[in-house]
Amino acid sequence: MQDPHRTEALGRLEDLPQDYRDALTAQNLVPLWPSLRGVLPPHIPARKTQVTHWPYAGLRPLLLQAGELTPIEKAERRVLVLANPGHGLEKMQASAAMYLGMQLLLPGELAPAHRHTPNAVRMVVEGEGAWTLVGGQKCPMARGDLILTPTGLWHEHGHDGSGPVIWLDVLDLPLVYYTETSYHVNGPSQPEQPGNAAQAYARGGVVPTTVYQRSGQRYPMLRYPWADARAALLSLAHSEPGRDCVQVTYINPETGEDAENILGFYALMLRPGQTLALPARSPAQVFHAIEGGADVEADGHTLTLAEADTCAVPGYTPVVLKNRSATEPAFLFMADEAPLHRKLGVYEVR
């Protein structure tokens, strides 16, 4: 039986006498009840994140124009931020905890070394010949590769090839900024260390034996080549033809945990002509088309995701993905806030 004293209609701030409100303000006090439903709404959270689509065909020429207008020396990182209008463009965030940016590096350019507190990853969109040096590991950049830049690691980007190289940055910057812990430090170029973790961990289920101990590195693998992830998806689809969701998760190969500790990263394959319904989950999601195209249906919107397009979907929202090709598979990169939600104990699937 419902408590007869409970009501959804709570008192308003303007119901209070002005002198009482002034007395509260003078002591930096705020009455909770007029705002209680705003911060604790019934049944489903209030969400600022909106379904948003960033078509690459419109973004790319503006990014290349930025390369003409602003030299790398004045930009340090030449990026166009993919901002979600629900949060306000000035907030420069795609969701509550995710920042997205498209970054351009031209031949011969060097984005100098720095490190920062937010975690970052790079999903390479186009071009060849660029590299990123992270914690001393030199990571070549090829389309579809995922490269980690975890918190605190020195990193720089260089380009020895021809033609522009563009990648999608995904950071947990909004969260780190909200907790007042976001900052960066500039530094000198770091020496390259020997070894290639992407080759050492290239086979699922086996890792290098180091005197029967783990490497001791918090992030033993920083580059996840697309060729390996794509092959894993095709193998999974072939070996399990009845599986609806052909998806792999980027993980720490030594611990089995998420590749980074705040945001989750995945690759998804849609079979030719496939329609895939994803349940509503608490974290917001980002979808980026690596190969092929897909229709994305969410919250009353239908987006046509062409190759290299990116979109964001708020949490607690079911999503339907449709491969637009009847003859070829489509491959999507996904990012979400699931690791953070699990740590907070608020992760849900509805």
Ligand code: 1HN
The other form holds:
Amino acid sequence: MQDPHRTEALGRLEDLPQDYRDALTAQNLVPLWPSLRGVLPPHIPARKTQVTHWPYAGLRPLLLQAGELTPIEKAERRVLVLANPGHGLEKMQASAAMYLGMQLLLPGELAPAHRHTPNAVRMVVEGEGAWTLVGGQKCPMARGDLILTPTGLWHEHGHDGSGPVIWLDVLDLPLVYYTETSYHVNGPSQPEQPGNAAQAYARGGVVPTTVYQRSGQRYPMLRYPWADARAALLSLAHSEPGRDCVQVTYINPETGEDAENILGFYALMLRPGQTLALPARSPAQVFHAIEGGADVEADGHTLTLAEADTCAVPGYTPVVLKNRSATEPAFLFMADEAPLHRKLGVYEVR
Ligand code: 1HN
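Switch from the form predicted on its own to the form predicted in complex with the ligand and print that structure.
Whole complex next, starting from this chain.
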């Protein structure tokens, strides 16, 4: 029987007399019912995020050209933003909460010190000899390394090697901007702290004790070398041959929580020839091929993620990953909005 209290077709704005609408507008009032279904669609959210592929072969020459066109002093950070057309390119969003950019640093250049409220990570794509100084910790940048730049920490990038260095920046900038909390402060070059804090966290399962107290540092580990994450994936695959999802999560070694507050970071290995079906989950995700390539099927699209390519997939979307090689494993870096969704209480696996 029809529920007399309910109709799917709610009243429209045009159903209201113009003088009533004008009276509302004059007092900064808006009727909810014409927009209710828009902000609260049935069963699945409306998503602006589209499946988007940024092939490295296409962006690399344009990024190198930016190196010729724009000196580092005129850019501060020489970045081409990987913008999702679903959000409008000018919004510089990969998804609702994620920003992606490819950054180029040339030999001898310095990207000067600043700090800001959004959290960043770098995933190194190409080149050798660059470093980033984060909160006084000097982090060498090698391909596949993940380096955190958490909220509020001073950071600058330099390059003592030869040849271009390129990395992928992942920031929670769209979310922080949306919450009206995004700002930066420029500062002088920060002194490098002595010692190698990264070394203290170089092995899983043990963390340093200092005079019988655990480190009080919120971000004790800033650099996650690719060699270690890769070795962890290979040993996981080897020790658990039946395991489908050979994936590791980048965590804070002191707390076991996600490495950063808002975005989650992971490395995934696809065995030779493997097809891996990932369930629909609420967060949007980003895939970046560190080694090898994969076909990515999502939302009716199949894209070929070649080495160093990056793609974005909206939330609530199942994804199928297929290693393109039958003989070699493929290694992907992934970023998602899961820590944010969990904190907000909206995280879902469907
Ligand atoms: C930033 O500080 C960096 O420090 C890179 O390398 C990209 C994008 C938006 C806002 C700040 C960096 C950024 C950024």
